[in-house]
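There is one chain below, alone, in structure tokens, taken in the form predicted alone.
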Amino acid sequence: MVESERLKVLGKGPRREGPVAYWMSRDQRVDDNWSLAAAQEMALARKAPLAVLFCLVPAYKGASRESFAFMLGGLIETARELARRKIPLVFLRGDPAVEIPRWVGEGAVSVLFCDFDPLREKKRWQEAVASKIGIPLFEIDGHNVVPCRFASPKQEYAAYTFRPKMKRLLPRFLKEIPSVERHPFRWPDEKEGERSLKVLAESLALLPAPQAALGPPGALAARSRLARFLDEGLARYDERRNDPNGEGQSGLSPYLHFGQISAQRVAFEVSRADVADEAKEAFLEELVVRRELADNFCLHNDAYDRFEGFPDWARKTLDDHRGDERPFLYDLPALEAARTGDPLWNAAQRQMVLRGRMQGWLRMYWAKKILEWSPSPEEALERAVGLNDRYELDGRDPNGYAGIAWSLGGVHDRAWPERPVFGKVRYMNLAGARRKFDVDAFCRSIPPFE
């Protein structure tokens, strides 16, 4: 039974007979998928066929070809797993607001389910689809452990206001997820899933292989990565997570971003692990509190990637310091090519471009230096978001937008002692980084661009 707190009705329509479909977008997996479980629950009750559809938006937010390869590789695994359960995955291309209603109409679908997503574009697609299909459209939040709309009805000021709510609700939602069975009612076009799988494979063949350092894509690789982290990394997570040389992070971020593994599954397994409570609490703080705080921010603040989305105090202090002399000004090509006078920043930028990821503490440092080196806060924000969305495998995500807004605009932070350029926004510098970890060792570990 799917929890009512995860469900929101986005569109209504008269009850009619016909197939049930799930529009997969944010949660690209079969197991531990609340949306798919909800769709199958209704299809079984109606004795109706069930299909999953995925609509690829080419060049979405300028994402790298490697990001598309990672996603498509995972989708091929998902399509095969769905086929084993007699559920076709239908692969579409183009504008979801056009392609989804067209396919729903042609297939005489009676009910459509979709994933929760707080980002503007995704919400607009859902609104457009709901207005065109004339059938019920149900949104299910299977991406968050605690459903985002239920966790808080407003934008939370900071982690300290959000954390008590999450700690109170987490035990209620930290449990096993209904499984998806072999579906007994055949889809009318039995070859549709096979055709889509062929198109997926052909599309993947045109793209470069994802970076080997990231590991293979897909749910099986994600589960393997989780198992390795539980065995080898979780026990020391609280000690090593902020050291870029320590490889103390879980490595699950791209799998979570593409929904190839469920955050609820990860949290459930971590909560049961035989390690010290301090390590588990440190990890769950990042996975649940901070990650779901980012969803809260993007859901309730439509300007999550714009200067207007910063809190009043941060906008005022940045306005007050617009005229401050910048020690260095770099244009976007110089930043993209990692040609600045800061060796740590250059290494972090190279890590992101070459490996599709950047260690968590470095992401904050990286963004703050862009503010320091840009003519205005608005241009700094545009550059940071653009580079993050293009090169980070887990870019185009609420985590990224919230993290950049924290770094540049004091979101979820407080005012600090005033200084040039930054005003009262928290400042970070190279000297502080050297006190935290071996900067030179990290710089040596990242190869130069060819």
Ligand SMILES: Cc1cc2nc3c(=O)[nH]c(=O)nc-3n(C[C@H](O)[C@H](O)[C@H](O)COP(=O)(O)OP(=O)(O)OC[C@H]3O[C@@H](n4cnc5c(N)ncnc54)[C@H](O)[C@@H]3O)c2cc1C
Given for the second form:
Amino acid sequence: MVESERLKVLGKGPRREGPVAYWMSRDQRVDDNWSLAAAQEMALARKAPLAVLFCLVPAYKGASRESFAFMLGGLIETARELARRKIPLVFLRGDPAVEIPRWVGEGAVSVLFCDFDPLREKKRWQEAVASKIGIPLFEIDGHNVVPCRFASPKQEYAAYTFRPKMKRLLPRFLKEIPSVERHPFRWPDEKEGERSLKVLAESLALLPAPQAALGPPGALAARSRLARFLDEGLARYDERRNDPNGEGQSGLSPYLHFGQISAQRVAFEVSRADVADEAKEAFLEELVVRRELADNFCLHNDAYDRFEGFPDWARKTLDDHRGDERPFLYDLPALEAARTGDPLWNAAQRQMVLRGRMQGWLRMYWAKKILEWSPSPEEALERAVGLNDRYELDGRDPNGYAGIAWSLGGVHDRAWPERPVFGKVRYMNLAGARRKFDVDAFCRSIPPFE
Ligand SMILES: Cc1cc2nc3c(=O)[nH]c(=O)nc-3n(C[C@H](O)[C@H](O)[C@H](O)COP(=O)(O)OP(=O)(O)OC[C@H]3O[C@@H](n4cnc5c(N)ncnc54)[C@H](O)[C@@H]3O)c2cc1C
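Alt. form predicted together with the named molecule, vs. the form predicted alone above:
Full assembly next; the chain just shown is listed first.
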């Protein structure tokens, strides 16, 4: 039974007979998927067929072709898994605000479910779909362990205000997720799933393979990465996660971003692991508190990727330092090509472009340097968001917008001693990095661009 706290009614309509559909977007998996479980629950109660829809938006936010390949590779696995459970995955391409209502109308669908997503384009698509389909549209939050709208009704100031709420609510939501059964009521057009699978495979064949450094895409690969992390990484996560030379992090973010694995599943397995509490707590702080705080930020702050989205104190201090002389100014092509005077920054940028994933600690350093080297905070923000969305496999995610807003605009952070350019926004430099880890070894480990 899906908890009512995960549900929001986005659109109403008269009750009528007909198939049930789930518009999958952010949670691209079969297992541990609350939206799919809710859609099947309703389809079974109504003795109705069930289909899953996916609408691909070409060139979404300038994402790299490798990111599309990672997503499509995972979707093919999802489509096959759905087919085994007699549920077709229908693959559409174009503007969801047009394609979803068209398909829903043609298929005489009676109820549509969708994923929760706090980003503005997604909210706009959902609003447009809700206004056109004339049937109920139900949003289910299966991306967050504690449903985002329920966790807090307002923008949280910082992790310390959000953490106690999450700690209180987590035991209630950290539990098993209903599984999706073989569906007994057949979709009217039995070939629809097969046709979509063919188009998916053809689309994938046109794209470059995703970066091998990460491993293959998909739910199976995500599960095996989690299993490896539980065996080899979790116990020392709290000591090793900030060292760019080690493999201290889980590497799960691209799988979490595309919903190829459920954060609730990861949190559940981690909470039951036989390792010291400090390691588990350090990991759950990132996976649950920080990740869900990022969804909270984007849901309640529509300017999540703009200067206006920064807190008052940070805007004021950055305004006060607009006129400060920048030690170096680089243009976007120089940044993109990793041609700055800072070897660590260049290596971090190359790591992102070549491997699709920059190490976590470096992401903070990378973004802060862009602020230092850009003519204005607005331009720095636009550059950081653009590069992050384009090259990170896990980009285009609330975590990215919150992480960049933290680095450049003090979101979820506090004021620090004042200094040029940054004002009271926390500063980081190369000397500090050298005290933390072997910077030269890291730089040597990332090959130059060809
Ligand atoms: C400037 C900047 C940009 C970032 N861009 C992105 C992005 O585009 N996409 C993205 O998913 N994360 C982003 N992060 C957050 C974080 O750096 C990555 O989630 C993490 O490094 C991914 O590696 P991992 O899965 O091995 O993480 P682990 O350390 O193994 O953590 C497990 C999971 O916890 C979550 N998590 C970890 N750190 C954070 C954090 N600081 N904030 C929110 N959630 C966190 C992620 O979902 C991550 O997969 C960004 C951070 C900064 C400072």
